[in-house]
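One chain follows as structure tokens, the form predicted on its own.
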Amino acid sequence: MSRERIGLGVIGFGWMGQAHTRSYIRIPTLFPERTFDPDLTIISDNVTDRIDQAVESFGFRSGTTDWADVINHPEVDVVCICAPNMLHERVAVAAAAAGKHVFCEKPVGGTPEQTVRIEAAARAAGVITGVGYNYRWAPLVQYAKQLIDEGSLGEITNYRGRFFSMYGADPMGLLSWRFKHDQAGYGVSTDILSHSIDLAHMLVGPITKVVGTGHTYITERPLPKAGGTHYDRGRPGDPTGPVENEDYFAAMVEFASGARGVFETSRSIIGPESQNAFEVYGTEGSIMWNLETMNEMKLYLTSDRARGYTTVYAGDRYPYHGHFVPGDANAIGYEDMKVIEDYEFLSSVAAGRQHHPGFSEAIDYVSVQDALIRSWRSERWETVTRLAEV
């Protein structure tokens, strides 16, 4: 079978850059029906040890400390951006101008305004775009969408979304780029709330009106060492610096469909380790899903005479699951979702079609984020207006 070669340039080789690279490596072993072959062409990072690791252990053909070398490489077809948020605009705009297709980690820009400019540049260049809303691709999330779309839950009336994570709960966690406005943009509203609202957009539809509030609980953190991340710890007595964005955000929303919803997200809460969860309630049933138990879903249908929640286990009868393990209740994991995400994006590139979720879906989220930030400041309900470059 003849397959298209897709040259890949990855910018940023921290955790997420490595996760995407492992996905590219795994795609040929998991998707024999693919129409393309990924080619690890060039990697860029500002830490030379990571570049060496990318070439020696992952198989990139070359590496560089200058991200412009990735964009200008003649054999690169796709640029995958995994750098800190506030670098995304320069990189993504340059990549689009060079005619490269762009996959960017969510929510594309560190601020809504940056995301708007990035989307406009990519659209003007006519390149294919993708955004890292990987939780869409969990097999049971895909099944939840199928149930909602076919009407099994009836009319959707209520939605609850939350993303509680402990990655910022330790006061000794380093003051990495995620906690600084000039590198990350906003805090959890840019980071993990974007996942919660993207899932709601996918499952229930657009949000039209919001009221929100944010807060920072841990206001000082130890200064980072070279190459340190938010998972690394300092020690008491280490020099500290101020946290510049929010630890917590909460919102009430109205959907275009008339459904009502609530969202809550925190990076400094104690207990939930990575609780990206949603609950969808309709007139004929409801669904509950949680990333911490991603291979299980609670399903309630009024047509079931038992009148209680049933636990649905993931298995090869649901989308993508059988590419990883056969049968039922044989679990898959986080990086398997990344493989699905990258497979779908590269399939779109090979077919020459715009991918979903792409930068348009990124605009869907930051339009909500913009209204939430306005509401945080005004302390009143705000209308969601779709953002676009003027």
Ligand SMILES: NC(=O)c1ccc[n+]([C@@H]2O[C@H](COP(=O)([O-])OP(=O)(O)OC[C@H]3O[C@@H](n4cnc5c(N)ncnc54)[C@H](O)[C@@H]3O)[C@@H](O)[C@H]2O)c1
The other form holds:
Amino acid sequence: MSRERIGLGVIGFGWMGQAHTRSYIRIPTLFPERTFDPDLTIISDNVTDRIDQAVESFGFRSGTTDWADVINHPEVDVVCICAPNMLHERVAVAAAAAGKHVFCEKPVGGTPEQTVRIEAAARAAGVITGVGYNYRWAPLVQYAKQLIDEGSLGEITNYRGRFFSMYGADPMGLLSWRFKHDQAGYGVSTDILSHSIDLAHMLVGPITKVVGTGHTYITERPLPKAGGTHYDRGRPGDPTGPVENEDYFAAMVEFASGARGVFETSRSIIGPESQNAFEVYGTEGSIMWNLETMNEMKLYLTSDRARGYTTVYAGDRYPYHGHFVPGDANAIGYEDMKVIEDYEFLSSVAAGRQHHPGFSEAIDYVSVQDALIRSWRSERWETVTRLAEV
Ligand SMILES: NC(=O)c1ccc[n+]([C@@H]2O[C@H](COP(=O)([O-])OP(=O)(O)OC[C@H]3O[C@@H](n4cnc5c(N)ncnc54)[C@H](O)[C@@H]3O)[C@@H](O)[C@H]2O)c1
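Compare with the form predicted on its own: the form predicted together with this ligand:
What follows is the whole complex; the chain from before opens it.
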């Protein structure tokens, strides 16, 4: 079977850069029906050891400390942006101007304004875009969407979304780029809340009104050391600097459908280690899902004579799952969601069609975020207005 070669240039070889690269390597073994073959063309990172690792252990054909080399490489078709948020706008705008398709890790921009400019540049260039809202690709989340779309839960009345993570819970965690406004943008409202709203938009539809509030609990952190990562720790007495964005955000919302919802996100909470969870309630049923137990979903249907929550285990009868393991209740994991995400994005590129979620969905998200930031300041309900380049 003849397949289109897709040349890949990855920018940033930390957690996400490595995860996407493992996806590109695994796709041919997991998706024999694919219409393309990923080609690891060039990697960029500003840490040379990471470039060496990418070339020697992952199989990239070349590496560079200058991300512009990736954009300008004639054999690169897709630029995958996995660098810290402050680089996204410059890289994405340059990649689109060079006619490259762009996959950008979330958030597309650190602030709503940056996201608007990036989306406008990609739209003007006519390139295909994708965003790393990976949780929507979990097989049971896809199944939840099927159940909601086919009306099994009846009319959706209310939604609860939360993303509680401990990635910023240790006060000795360094003042990495994630905690600086000029490098990350806002805090959890830019970061993990985007995943919660993406899931809600996919499952229940657009949000039209919001009221919200944020807070920073850990206001000072030890200064980072050269070459370190976000996960390094300081020691009491180390010099510190101020945290510039919020640890916590909470919101009440109204959906266009009339459903109501509540959201809560924190990066500095103690206990829930990576609790990206949702509950959807309808007139005839409800669903609960939590990333920490991503191979399980609780389902309640009034049509079920037994009445009570049923535990649904992920298995090969649900979307994508059988690509990884056959049978019932054999679990899949975090990076498998990234593989599905990358498979779907590269399939869109090979077919020449716009991808979802792309930068348009990122605008949907930052339009909600913009209203939330306004509400935090005004202490009132605010209407969501779709942001777009004027
Ligand atoms: N989808 C998700 O669930 C998810 C999870 C984590 C992170 N992210 C996003 O992915 C992006 C990267 O986060 P991460 O956790 O991988 O961060 P990371 O710190 O682990 O990796 C970032 C990498 O970028 C490199 N880098 C920095 N400046 C560079 C430059 N000028 N040129 C090239 N490389 C440069 C760093 O050396 C590092 O290797 C962020 O936007 C983040 O929000 C998404």
